[in-house]
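Take a look at this one chain, the form predicted alone, written out in structure tokens.
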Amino acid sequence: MRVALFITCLADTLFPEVGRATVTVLERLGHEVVFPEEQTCCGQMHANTGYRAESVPLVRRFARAFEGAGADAIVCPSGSCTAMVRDQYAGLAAASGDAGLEASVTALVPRVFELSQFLVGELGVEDVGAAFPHRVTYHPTCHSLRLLRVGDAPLRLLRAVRGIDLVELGEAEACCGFGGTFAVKNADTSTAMLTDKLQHVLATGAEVCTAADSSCLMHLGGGLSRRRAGVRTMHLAEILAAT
């Protein structure tokens, strides 16, 4: 199958190994994956905050990327940006008036998975060939869980992880207070929420707290040095490019 990846800003920008994760992973199962060089934001941060109108220019452009890829699946490592596409773009697209840019995300929209929705829901695969000896803790991120319903599909994917001891977070449907501006909007009770959940990570024991959304992993990763509790945050796509 041939696979374009939807990179995401902060992959980009800040975790490029957690697209080379990716595509390590699809790669391994003997998927071509290409990169459209004209992606850039998805424009959640502006449709999230308002801003919906500015957001329609950034829709336009991902449209006109990955319409040009040639791909039969177009696959990011975030349920965040993932359900941006999936759940806003067509309500976008359908506003602006744009009966081309319309039929265009129609077509495009079916074909944009989350990195574990496109592995197991997909292509029913659950074992990448990934070993991984260390204690994690899974942390299910809100657009992963509530807009895109992945379901345990990331659990299964840990749980077919050869070597890795994979412990219960408590509470782990709780957010964990980042939600984009939501954490400079509101500092105090995205600092609270933070609390909670590494007090919850910290129960755990484990060595490792992995997620599908870099966003959420910098916040924690954020609080987790603060504490220095020598905890590491890792994307999902690193432990199953592990070997």
Second form
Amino acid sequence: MRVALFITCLADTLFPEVGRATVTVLERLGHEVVFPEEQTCCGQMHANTGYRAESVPLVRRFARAFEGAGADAIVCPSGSCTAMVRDQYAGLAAASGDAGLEASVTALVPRVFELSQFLVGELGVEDVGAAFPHRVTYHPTCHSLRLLRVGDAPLRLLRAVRGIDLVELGEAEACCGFGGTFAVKNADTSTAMLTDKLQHVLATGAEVCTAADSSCLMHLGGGLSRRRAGVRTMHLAEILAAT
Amino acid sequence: MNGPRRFPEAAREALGDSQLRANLRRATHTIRDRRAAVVAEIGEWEALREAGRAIKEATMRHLDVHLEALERSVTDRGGVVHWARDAAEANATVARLVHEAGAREVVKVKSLATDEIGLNDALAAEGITAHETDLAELIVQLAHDTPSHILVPAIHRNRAEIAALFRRTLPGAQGVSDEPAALAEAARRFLRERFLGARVGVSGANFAVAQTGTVCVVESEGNGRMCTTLPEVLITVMGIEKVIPSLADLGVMLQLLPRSSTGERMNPYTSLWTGVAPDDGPQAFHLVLLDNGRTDVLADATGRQALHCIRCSACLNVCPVYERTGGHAYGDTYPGPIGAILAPQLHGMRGPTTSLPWASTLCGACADVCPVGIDIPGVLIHLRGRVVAQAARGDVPAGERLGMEAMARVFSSRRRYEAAQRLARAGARPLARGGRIEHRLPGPLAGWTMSRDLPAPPAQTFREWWRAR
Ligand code: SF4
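After the form predicted alone, can we look at the form predicted together with its partner chain?
Complete assembly follows, chain above in first position.
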């Protein structure tokens, strides 16, 4: 299959290892990977903070970037950016009054998948041939869980990793408190939620906390680093790429 | 309610109260677990939710027609209907009716609509005392507090606090223990005298059926039934969105509501009354139909979903923000996720409640539990857009708008985006140590660095790696 990477501005700029790992996993499974370089940001920050008009040009840019890729699937290592495309693009394109944009969004959206959803749901693969002999706990991020309904796809992938000691996170489905600009606009509430989530992470005794979203991991990792907790955050793709 | 404060500031204060957070956590988790268990018993729950959503949506589309039908059926059965455009009109109507009944006291069933319009204070100004008879409302009233939850108004208090309050304020309760049964008994003794003496009862309504003129109140303690049956005069104040077309619709709603709200298969008391009947219950019935901003909400095709709410409070109990801050931080009768989409709209998208659409991480837990399928996160995003679009009112910091516009320009061009990546890397270099930035940063990033380090931009972006590979 020819797979186009939708890498997200955050992973591109701050967490390139997530993108590299995604490439590794997909190529190891025998797929041809392309990266349309005209992509920048999906516009989630703008749309979700209320700057709807500002997000429309980014919808257009996304559509242009991926239209020409000739890919069978567009795969993204972020639940929330995938959810942005799948949940909001059609509405934004329709409201823009640009029929061409609406048509290309309609054609693209069904082919956009979050990584774990693509591997398990589309490819039917659970064992990607990874080995990671460490104690790991998994945080199911809200948008993967409730907007994309990825279900237990990430856990299936993790369970198939050799040597992994997967430990269950307490109150796993509670939001970590990131919420995009919520983290700065309501910093106190965000911090209170982060504190509770980290307590659960620390209680597992895990060396690594993983998730399928760099943004939530940046928040969790930032909190762990500030506490000098000695627990690392790693994106799911990085664990799946480990051998 | 709690003064004109924006959510972030009000939340900060609430977050500092560890007793409040413990009380809230315990209470919300108990109800949410119970709800999940009884909902799981029903195989066709999703179909039932969809039926509830469809009834609400269809009713809102022709609200005027249903309201006129309701007025006709109530009048036909001996009731009197009053229309109130706003809080002042509704309060004046109720006060006039109480005066006409020759009463100086009223007994009340817990009602959000009368809380919304500040009825108790308005009556007090007219020399009329309103006694709340719902146990939790009584607690709030005795403490000169305000409700913090739409179903459990005193959720922010624990038993010990309530016992202390009763000992201080209830006649004859000086020695009461903090056992729930003892507390309930003390309140019951106090309330009984109020019930027997009152000539006027005031209630809200959970539903009103247009076809028959039947009003429905759902409750747990039976005190509401005392208020609606013992007095000679009954005055019901309800928001116009509470109308439903038929008794069949009520059947759907009564399956959705108790399971979602108290986690019970059926609530203990469901009272239905239709107009007046000679020698049975109140001999005069007045229905006050309250608009108070609702027709304006109706005009917004997306925002109007907020009017579908049946006030079950399930969304409050699962909301991680509500769980941390409590209801008072929302500064309105309607807190939590539903408050965040309803309150600003009822206030005409003006004032401090316009900060509420951002009082959410968009985690989606509220949408998953809502028994009538309101897309609360979708409405939150929509309302954020409305506030930003009217930002001349200062609801959005000027710097934020400039920053968002600048970011949009950067993301709109590959060249500018890649230049910005290089700039971020260079700019962060002096601040970073061991791959992280732990300085307290200025501007909007101050909120981030108060509790979190930032990762330093790495030596190579993904796209640089891709090109080089
Ligand atoms: S919005 Fe939905 S979940 Fe929340 S109180 Fe209303 S009906 Fe219940």
